[in-house]
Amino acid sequence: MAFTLRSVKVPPNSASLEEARGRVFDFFRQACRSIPTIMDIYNLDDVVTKSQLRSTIASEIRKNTHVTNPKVIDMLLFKGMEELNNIVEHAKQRHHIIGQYVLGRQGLAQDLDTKDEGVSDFLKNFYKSNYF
């Protein structure tokens, strides 16, 4: 799977939106058909399913809907191929695919939580005066 990868280049520019946005749909595609390849590589399968990856990875593609250059949408569609060759040829390790693509931007649930609720106001105060 890796091989094939590779040899899938993507073109230096688009000449509408439209070839651009059929552009992305392909490797959405591309990227939908190496989850099963990526979950054998990475063990993942005890830490989430096929089906939330998936949403994952339609949810970083819609996070630029917004871009109608297909200049800008030509850059996004080689970085996003250079990320998942990266990911196939396990470029990354398992903790970077967990962190970055399954627990998300927010990180644990237990890091949501103030840190400082336990803290004596000697320690608040010692905090802000020290920090420069």
Given for the second form:
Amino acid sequence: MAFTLRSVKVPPNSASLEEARGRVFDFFRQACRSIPTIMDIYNLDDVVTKSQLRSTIASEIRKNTHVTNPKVIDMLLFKGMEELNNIVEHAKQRHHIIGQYVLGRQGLAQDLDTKDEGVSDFLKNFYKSNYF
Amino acid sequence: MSLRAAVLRHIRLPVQTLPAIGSRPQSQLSFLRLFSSHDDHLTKEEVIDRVLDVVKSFPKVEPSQVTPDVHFQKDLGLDSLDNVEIVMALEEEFKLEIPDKEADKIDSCNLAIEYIYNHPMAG
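Previous: the form predicted alone; requested now: the form predicted in complex with the partner chain:
Entire complex below, previous chain first.
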């Protein structure tokens, strides 16, 4: 079974930051190589291209570049593997993938418009604290 | 008996005239070699063009800065994750699977073009 093979592979601990970074690249390559399968399972061909998905995965990984502890990196990789497994074994549905990995970049248009755009600086400071 | 001989005579005629006509198609086909895979490799210009196209269509890259000997991290200002992503994009374009040790060495357009040109399975 392809998905069980993936999850067993994560060994206990990375010795150093270099090893952890090697594991991150391995995970990224594995995710990129399963992109064709994902696009086939969820019929994403007319919604997104493979390079857009690659960029999305890269930016998700990049959100955690500030982490320096190898054990934390291992934990994040484990969660990433779990997510990849779930997606590949079709445990998610198309709207999950579209909402989390296709639309996430510019956000749903309604949220961006009404959230903080028209609010004045005074109100923003007021919401933050009493003293400004 | 005579009918048979007459019929046989008619049948024999086309065989005699074959060598005159048959030699031309053979010489034309001699350099076609339909089942040979020796001429199957990509030309270097094609490899260079396709590699540059892949690098130029990368969203973080300025298309005007891309030359055949540009270094991904030093000249284009990308980081190591972008490097891996470009190598994956090249894998997809040429339908290859590059092992991790080789992929780590590919740092610039030069190395990428060389590796792909020397790979027997590049498509």
